[in-house]
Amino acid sequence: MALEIKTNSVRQRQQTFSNVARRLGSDKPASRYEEATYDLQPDVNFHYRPTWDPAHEIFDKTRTSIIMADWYDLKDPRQFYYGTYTIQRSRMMEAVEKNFAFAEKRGLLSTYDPEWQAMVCFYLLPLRHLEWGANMNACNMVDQGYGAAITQSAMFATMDRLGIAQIISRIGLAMGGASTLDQAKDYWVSAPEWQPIRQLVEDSFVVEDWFEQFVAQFLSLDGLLYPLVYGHFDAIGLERGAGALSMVTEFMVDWQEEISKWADTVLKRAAAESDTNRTFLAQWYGEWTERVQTALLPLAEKVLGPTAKDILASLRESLDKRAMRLGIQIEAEIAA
């Protein structure tokens, strides 16, 4: 007897969801990216308004000066949607935990320098709290923002800034228990040198437009903070032999190389979008980097010393070039 086995092909009739096959066409494949990112935020038949904010409906593009025809347009380069982003935070705390294991089983976080352990205290432990007003203002802008694209990327960012303070505060914990964080919180409040930062902070939770506080947030702060305290302080850590502070504080230095490239991204694109925009960008970067410059002074003098002037120069015209590549046209070059 033979037996004849035939196959047949079927052939999909639609390739990924309407509202994503309405932008990208039907007959083109979609990535779970843009499946878990397009036009999935409600734009229509909203009920009424909310009682805290009349003004505007519960989604509404008012609310920020910057204008898209698109908001979409604000993709996320990682490509991040919940599982990928959780597969890769997963990836880099298991390189955190490797650390902190080394570290804590050879005592590696109390046995340096003593004098450099207190000033790891007074310029690094504080930072838990920084970070907690990170994640306040990315909250901000998730509960502010419009467009699935721009807000659920808000919302790693915000459970990111949780991770960093957390991992600031074990540090701590490491270096000399629960007594050690109280003593940071008592820098953090009362310190001459961390008000400036700490009112900083303070005002940018009540900055109402949210595109405003993204650019004070992930630009101007992260941008002059950041390459601050893990390069600069960092690096004066190693010759005082705190190599092993370098190792469990990496992940804040993959971080903040990857997070640029999202904010880099955003902001690049809402500049290209029109001149009121790049207007717009303009003038809140040149205020909040100034500030930025100014707040960071007195705690980059406590740990540097007279060349923290020069130093902060150097990270400002850094970050400068870097806005100029975003098409944000800072004061400098408007007076050229």
Given for the second form:
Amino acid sequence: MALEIKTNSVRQRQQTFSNVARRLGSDKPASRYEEATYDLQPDVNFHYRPTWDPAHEIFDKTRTSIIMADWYDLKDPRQFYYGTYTIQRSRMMEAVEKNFAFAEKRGLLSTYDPEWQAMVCFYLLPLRHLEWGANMNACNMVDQGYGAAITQSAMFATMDRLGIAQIISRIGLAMGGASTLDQAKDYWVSAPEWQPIRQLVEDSFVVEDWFEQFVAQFLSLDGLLYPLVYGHFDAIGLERGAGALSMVTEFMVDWQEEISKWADTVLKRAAAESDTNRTFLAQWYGEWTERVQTALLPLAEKVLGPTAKDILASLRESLDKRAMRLGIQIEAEIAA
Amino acid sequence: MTSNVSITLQNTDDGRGIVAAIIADNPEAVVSTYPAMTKIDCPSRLIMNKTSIEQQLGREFDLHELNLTMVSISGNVDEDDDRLLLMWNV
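Structure of the form predicted in complex with its partner chain, please, following the form predicted alone?
Shown next: the complete complex, the earlier chain at its head.
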């Protein structure tokens, strides 16, 4: 008996979800990121306004002065959705664990120049409180923001900030146990060098406009603080034998580079939308960066000495250039 | 007469990104989609750029990762860190 083998090819009726297909303009396979992002947030049929803010809907575009025709244009270039985000971070965290194990086994975090150890306790450990503040700000963006594209990435940032605070805490514990962290909290609350920074962080909690908060936190504050602390402070540490500290803070350096890609893409897109947006962004950037630069100076002077002012000025200059590249005109230049 | 070079990739999330990058960089590429894989033919030469793939995937991409997605290729391979070139050495 002859057996005839027939092949049937089955064509699926749809390549992706309808809501995604409508956005992409055709029914072609969408990436996981697109499927996990587009139109995820409800935007119709809200029956009641929130009792805590009756002036707005639960999800409301008017909670910021920034206006976007489509809030899903603020996509994340890293294409993070839950799966990719957790895989990426777990990879980074593995390296951190490895470095901690290396440093702790040899006691490297508590055996370098004692004078510099005291300085590290002063400049690095209080940052865990600042990171918690950044977590609060990102949480507020998630709460007030519009569109899953930006709130999803902001949610991931909240976790990043807690993670960084934990890494800093672990450094403190390795340096001298819980009392070191208590000491660091004292610095945060009462050392004069820290007060302008603490005030800045606390003021950023009560910013009404969540997009302004985004600019203040992820561009102005992080843009100056990270290169100062993990760049310039760290470089002095290397001269003082604190190489192991650079290993365990490498996460922050890598993370800052990565998160900047997200912040830059979002800001660039928002600035490109309209002149009104650009004006708001420039105004916020100008105000906050000026404040951050002033607030960081006492701390920078304590660690770096008399060169602090010039170093901060040069960091400011490169941050201004970055803002220019994003299409955020700086006011002084508009006036000029 | 030029003959085609070709590459066949699995229809995975990575695969789709790589296909999109190839189409963007090779205007002459002809794409045939099958249930589980995508075959791309291109007259005489086909280039895959690391940077274009990275842009599509939103992450760093080592060209060696291509082997995880690739089903088959035809053509001589000329590869460095930044790009993979398929062509017939004649």
